[in-house]
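Only one chain is given next, in structure tokens, and it is the form predicted on its own.
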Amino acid sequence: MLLEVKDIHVHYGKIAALKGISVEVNEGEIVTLIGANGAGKTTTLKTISGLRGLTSGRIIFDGQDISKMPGHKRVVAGLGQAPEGRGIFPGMTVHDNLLMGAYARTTNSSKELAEAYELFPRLAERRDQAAGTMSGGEQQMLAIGRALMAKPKVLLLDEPSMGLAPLLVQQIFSIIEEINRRGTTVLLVEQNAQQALKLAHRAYVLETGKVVKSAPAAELLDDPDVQAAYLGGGMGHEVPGQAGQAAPEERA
């Protein structure tokens, strides 16, 4: 087991954002978290990466309890994240944005830089261009490329297809598949449930801060409840009495 999230609880003030979530990610897998807006997907990733603190529970990564480890040390340990909203540095060049992803590295990162440009030829073409002048799809490529510069064992991806045209969505998912094929384990949060389930090996369905289903992704693609809630244009179910209580920062 490369990453194990064990019964984690997270609060935003008095609001319980995560209510005992457990997730397992084996080495070499693509695992996806799907669910409606406010289900707890983004909060789960932020908690794993160290951007949110735990109320209770444990996070075990590569055999080590990282529950109280600062976020920057988690990057050094092998957790990389491309956040929702991309988080690029708009005034810096593409090249310098990529180099920022290697800030925690103590060894030469020229190999990772070459691999990023190989995976994303568009970034190579725009290496001296200000990142903020690029299209949304190009900025998403940059966010993923920058996360890969830290040479992560597990890559956390938060809504990589958000706001992209269908053709670019297909391209981004193909790149994620190639990243995994090259040996990087992926934990993916994605609103496009159908694409995510087609790509992933296993999946978890989150509703209002809880895991309500977990299974091989192919099984969930054929699950009538999942089809009705997430694959037919629906936005998922609310637990009675808890509608509208999603965490303020939780948009995914």
Contents of the next structure:
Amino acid sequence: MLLEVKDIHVHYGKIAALKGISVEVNEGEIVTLIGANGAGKTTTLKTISGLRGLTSGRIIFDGQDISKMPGHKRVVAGLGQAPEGRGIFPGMTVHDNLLMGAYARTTNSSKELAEAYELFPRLAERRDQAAGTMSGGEQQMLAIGRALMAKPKVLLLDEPSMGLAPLLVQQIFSIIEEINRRGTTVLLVEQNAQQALKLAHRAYVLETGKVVKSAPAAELLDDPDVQAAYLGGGMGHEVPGQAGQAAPEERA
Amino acid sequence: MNQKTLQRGNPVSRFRNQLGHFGDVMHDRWMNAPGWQRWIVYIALIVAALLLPSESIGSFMSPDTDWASILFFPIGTFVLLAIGLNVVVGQAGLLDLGFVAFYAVGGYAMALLGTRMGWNFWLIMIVGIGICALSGIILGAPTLRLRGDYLAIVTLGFGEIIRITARNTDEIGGPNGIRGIPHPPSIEGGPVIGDIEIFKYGVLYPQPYYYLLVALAVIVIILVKRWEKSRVGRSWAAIREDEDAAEVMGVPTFRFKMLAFAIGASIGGAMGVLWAAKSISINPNDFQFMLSATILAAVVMGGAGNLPGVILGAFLVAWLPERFRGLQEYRMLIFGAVLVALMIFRPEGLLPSRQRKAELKEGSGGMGTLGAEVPGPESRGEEVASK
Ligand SMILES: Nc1ncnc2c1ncn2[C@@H]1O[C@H](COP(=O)(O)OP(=O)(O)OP(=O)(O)O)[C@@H](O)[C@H]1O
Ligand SMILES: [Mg+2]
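Mind giving me the form predicted in complex with the partner chain, seeing as the form predicted on its own was just shown?
To see the whole picture, the full complex is given below, headed by that same chain.
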């Protein structure tokens, strides 16, 4: 197992955001976390990448307990993240953003740089543009490309499809698949459950800080509860007769 | 109605755009200038700074007060303090409202070590810089876990604590402060500029102190410029633009924020030492919050993050009220109006850096506007990240 999150609890002040989440990611997999707004998906990723401390529980990465390791050292250990809301450096050029991705590296990164430009030709066209002036989709590409610069073992992606046009969503997802095929393990957080479940090998469903379901992704695609709550179809048996209400965001 | 507002807004924004365009052109020309041309400009600037205290310039620049005196304080002092604060605010993006504290620590270091221990100015300068760097770290260690507005409030408090502690501690003079601070040791028969021996430090002539200040400023500017272009500068820029993203890129954000604090504190402290050595006596009221606020205004107005801008901003903030001293009480009114006008025409500052402009457009770039989450002082969890 490459990454193991063991029963983590995380608080914002006195508010418990995560109440015992356990997630396992094996080498070579794409694992997805789905769940409604505020379920704790972003918090889970932030805790894994070291931006939030945990109250209890453990995070094991590559056989090593990293629960107390500061975030910047986890990058060196092999965890790469493209934060939610893109988190690019707006004042730096596209190229400088990518170079920041290689900040922690001691070895030459020209191969990864070429690869990032190859995966996202749009970035090559915009090399010297200030990243803050790029479109949302372009920023998303940049965030992913930048995370790849560190040559991570596990790539943490927080809603890469957020705010993108349908065509671009398809494109981003096929690029994630390609990244995975080239050997990077992916932990993906998504609102776009349909797409995420089609792409991923396994999935976890989060609700108010807890894992309520975990199964192979294909199984969840057919699961009536999941369909009702996240895929906008079928009938959930918790809220019989109110499927329309229980099926929330229909996402573009 | 709508149409009208648009038309009224037009000349303003047109003027603003023209200004911006002019700035871009000059910036490009400067970036493309060959090295020797830049050196000529640098040397010309230093020579100009050395010739600045002359009477003929002074009669225009400051008809009401002694020009050479105000060149040292407030103008030169503000410039140096602004360069120091710019490291913290402009480069690392940390809003510090208590910068005067480090100036005070430097001043008191000079006063105490000079009068009680009889140490030499140069020795105190070195020790004082060390003490200030240390005080920057002591303040930073607990507070730099906070972000944005919280950090601003804590630093503001620190500035006041230093001043009030000085006032209430009789061992260091209490409200009366310290008198009889020694001058730097003079060198007899040194070079002369305009009748003034430039290494002869006394009460009569401010010029020698001014030259000392210019030398200090040149050293500080060279160092700050070097840091800015290095990995340190890139780390600060990343922290300023998005602290969380910087951390997940592998930037040890906490350590670099501490470094910014320590460097800023050292510069402020060095200025404090020099200022106290000229002033003979200091007291806690020399270190009011107003000074922190004014220096911050200078940094923001000049163009936070861009050294020439910051220097220009500090110069104007210090010089304008002196220039218009003849207008008595009205000068502060005019000064305020100028500040407001500047923020309308150039919200990014007089000479902003290009990078900062892009950041401001995007709405990030530190100084209390950190778009990222702002956990309250009691939130747990910061202890793991960025230690
Ligand atoms: N900085 C913060 N301060 C206080 N509470 C927070 C903070 N960030 C998140 N929370 C709370 O923690 C819970 C989990 O939030 P989180 O951002 O992890 O949700 P999410 O699953 O990523 O949601 P979304 O799909 O909307 O991005 C929410 O109840 C949220 O209000
Ligand atoms: Mg989220």
